[in-house]
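What follows is a single chain, given as structure tokens, in the form predicted on its own.
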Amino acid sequence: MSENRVIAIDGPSGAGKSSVSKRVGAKLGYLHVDSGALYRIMTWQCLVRGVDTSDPAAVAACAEQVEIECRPENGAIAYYVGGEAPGDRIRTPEINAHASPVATVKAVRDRITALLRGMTRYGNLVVEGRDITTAVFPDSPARFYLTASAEARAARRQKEEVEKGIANQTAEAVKASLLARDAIDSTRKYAPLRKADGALEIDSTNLTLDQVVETVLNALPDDWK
């Protein structure tokens, strides 16, 4: 078992997981790991291959065929499919609409959990996702659950999409999409989104990014800082 450290951060979409994880990783020299991107890659490949994402057996069969290469690059774990980085192709509203059904498939979650656990060989990690504190790294002494109001999360996600030029949805449409994903993710049978026992919950609704990062850093074991 690797002795490398893992800071585990869970929470719903728009709670600030990516921004916080990247900042914490940069401050500590830990590699940032975006687990959600792996589920988006699986979703993207299902759609590219014409797989019905509402058919768990078809999704599971597709997931077995997808080869994902993981490389430490620029302070993060980068992903490649067929030697190519997916880029913003996995950040579209279409991917958002299909990602949760794909992520409910046990075979997909098992495959990605194994990938994530294997990344500890690259060094210390900050891993963000929806089941990192509960299913992937439940024994980490540094586990956090980030949350925020639906309105705050929708506003952040809409701003992100506009800045990237990948969507032009209304705030209400973004909010509806987030709440739909929350419902699927929190009620799925296998590894649902929930606050893990012992994880520190941080409500970022009225906090700045710096304040959330400081809260995480202050809560780490003394010998991790």
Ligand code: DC
The other form holds:
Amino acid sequence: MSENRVIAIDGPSGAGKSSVSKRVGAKLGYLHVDSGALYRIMTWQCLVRGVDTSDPAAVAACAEQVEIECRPENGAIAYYVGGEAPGDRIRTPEINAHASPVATVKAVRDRITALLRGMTRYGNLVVEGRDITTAVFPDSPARFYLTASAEARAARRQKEEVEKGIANQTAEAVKASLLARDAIDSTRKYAPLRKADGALEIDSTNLTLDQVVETVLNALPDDWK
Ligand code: DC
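Cool, the form predicted on its own is there; where's the form predicted together with the ligand?
Now the complete complex, all chains and molecules, led by this one.
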């Protein structure tokens, strides 16, 4: 077993996990790991290969074939498929709509869980996702559940999409898509999104990014600070 440390951060879409994890990682010199991007890559590859994402057997067969190269780069674990970085191709509304059904498939989850656990060999990590505190690294002494109101989460996601030029959806459309994903993510059979026993819940609706980051840093085990 690696002695490296893992800070685990779960929560629904738009709760601020990415911004918080990146900042915490940069402050401590821990590598940032975006586990959702791995589910998005699997989804993207299913769509590229014409796989019906509502067919678990077809999704499982596709997931077995996708080779994802993971390597530390600029403070994060970067992913490559066939030597290419997926970039914003995995951030489209189409991927948003198909990622939750793909993430219900056990073979997909098992593969990604194994990839994530293997990343501790690269160093100390801040890992964000939906099942990091409950299933991937349940023994970490630094586990957080980040949440915010649906309105705040939708507003953040919409702003992000417009700023990045990914899409120009209304706040209502973004909220509907986000709530649909939350419903699938938190009711699925394998590793559903839920607050883990012992994880610290932080509601970021009325907090600034700095305040959330401070709360996380203050709650770390004393010898990690
Ligand atoms: O965080 P995100 O929106 O990029 O995640 C994309 C999808 O992947 C989302 O529907 C939930 C799923 N996911 C998951 O099931 N488990 C994780 N650890 C991370 C993401």
